[in-house]
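Presented below, as structure tokens, is a lone chain in the form predicted alone.
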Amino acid sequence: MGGLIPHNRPLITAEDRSAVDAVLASGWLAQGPAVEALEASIVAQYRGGGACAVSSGTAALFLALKALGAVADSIVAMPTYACSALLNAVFMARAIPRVLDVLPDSFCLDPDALKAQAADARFVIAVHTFGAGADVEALQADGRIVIEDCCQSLGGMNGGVPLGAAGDAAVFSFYATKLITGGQGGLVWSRTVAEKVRDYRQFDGRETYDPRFNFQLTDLQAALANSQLKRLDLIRARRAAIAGAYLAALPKGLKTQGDPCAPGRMAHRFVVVAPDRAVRDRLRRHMQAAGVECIVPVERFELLHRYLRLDAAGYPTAEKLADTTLSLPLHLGLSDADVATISDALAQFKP
């Protein structure tokens, strides 16, 4: 066997290369027509609203918070089982993060925890964790402003409506491990504040001065991301097929994060939930021996409450997930033979 099957690997097609080559041939490499085309593609997918492409998902979240009115001392609720980029964006906005525990099935923010522990939060970041949909309607109760974090769920649907369409804004990432990639990049979509985001992004050549920052995306990145966005339905179908193969092979005694093959779901990760840490670690070694790289999707030290040095006893579900979860390779760079190898190895594991 020539090395491990990697957990992450982007698939770059001939069409993707042609899209980037066209930008190189045009001589326009910075923000320009390709960025506008990417924004138009997202607006078309959401059947309206406005979109503003930016340099990263973190930048998108910061700009969404700023455009929606977050100021110093605004309280922003978020799940603790999430990327540290959430904390970074909130602190950049000079706001106050309020991290909360998550639900055991979806790994998304627990609405009951929000009600009990952050009733004073005006803003909520609803992360659709690994493609599983957060309960946006419940999080919007009492007039809260909700930003849907779709960095792991682009192309996901809820009852025929795209994830991201229910909140006040949606943010996306085009990092190398995401569903579509430009290498880096991000985007804000909103029906109400996209132009405010754009105003902040357009930092130069203004008649009047306000402090801004260069959060621009290049046409090279945008062309690559937009090329992949055009085959989003194929991406969803292929990921669902891979997840279905793993689900069929899953041994008794192991569970998954909800139903990775649920209608409309964009499966960003296939996360196995073991009964305890010992079984999880044994599964990881077993898959490694079979030539398959797996990762712990969120390590215990990465939980946001631990970064903030909060009492771990207040986050029992997230703590358990960090100890019992393992993510299998799920990406378009997998061949059918790779999927068969991974499925066979999973089926042979004895919990």
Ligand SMILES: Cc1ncc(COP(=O)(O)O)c(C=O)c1O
Given for the second form:
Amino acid sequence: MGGLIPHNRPLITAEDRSAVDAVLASGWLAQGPAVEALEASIVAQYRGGGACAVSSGTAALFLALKALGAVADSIVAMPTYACSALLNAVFMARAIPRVLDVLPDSFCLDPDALKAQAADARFVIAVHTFGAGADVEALQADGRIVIEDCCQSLGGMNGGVPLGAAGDAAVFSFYATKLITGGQGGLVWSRTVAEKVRDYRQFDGRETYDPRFNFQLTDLQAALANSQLKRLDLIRARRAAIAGAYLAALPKGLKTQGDPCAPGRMAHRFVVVAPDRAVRDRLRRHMQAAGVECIVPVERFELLHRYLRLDAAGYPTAEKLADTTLSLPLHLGLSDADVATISDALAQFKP
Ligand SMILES: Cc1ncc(COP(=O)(O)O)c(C=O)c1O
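What's the form predicted together with the ligand like, now that we've got the form predicted alone?
Below: every chain and molecule of the assembly, starting with the one above.
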């Protein structure tokens, strides 16, 4: 057997290469027509609103917060089972994070925890974790401003409506392990504040001075991301097919994060939930021995309440998820033979 089947690997097609080549040949590498084309594709996807491409998902979160009016001391609720980019963006906006527990099935922010423990939060970052939809409507109660974090859910649908369309803004990442990639990159989509984000994105050539920054995406990155975005339906279908193969092979005694094959779901990851840590660790060793690299999607030390040194007893669901979950390879770089190897190994595991 060759090396391990990697947990993640981007697929770069001949069309992707031609799109990047065209930018190289044009002589215009910085933000330009390819960035505009990427933004137009997202606006078309969302049937309106405005889109502003930026340098990363973290930048998109920061800019969305700023554009929606988060100021020093604004309270921003967020799930603890999430990427530390959320904390970074909130601190950069000089706001105050309010970290909350998640739901055991979707791994998304628990609306009851929001109501009970963060009634003073005016802002919420709702992460659609690994493609599973957060309950945006419940999080919007009491007039809260909701940023939908679609970094792991681009292309996901909820009843025919794209995830991200219900909140005040949606943010995306085009990092290498995301659903489509430019290597790095991000984007803010919003019906109301995309132009505010655009104003802050670059500082050059302005008639009046206001503090602004350089959060631009290059045309090289945008051309790659936009080329992949054109395949979004194919990407969703291929990911659903791979998730379906794993689901069919899943031994009794193991569960998944919600239904990875639910209609419209963009299966960003296939996360197995074991009954306890010992079984999870044994599954990881079993898969490794079969030539399959699996990862713990969020380690215990990465939980945001731990970074903030908050009492872990207040976050029982996230603590349990960190101990019991394992993510299988799910990406476009997998061949049918890889998917068969992974499914067979999974089917042979005895929990
Ligand atoms: C849910 C979520 N939000 C935000 C980010 C930040 O994106 P980026 O790495 O592009 O800054 C990521 C990924 O790292 C993420 O998974």
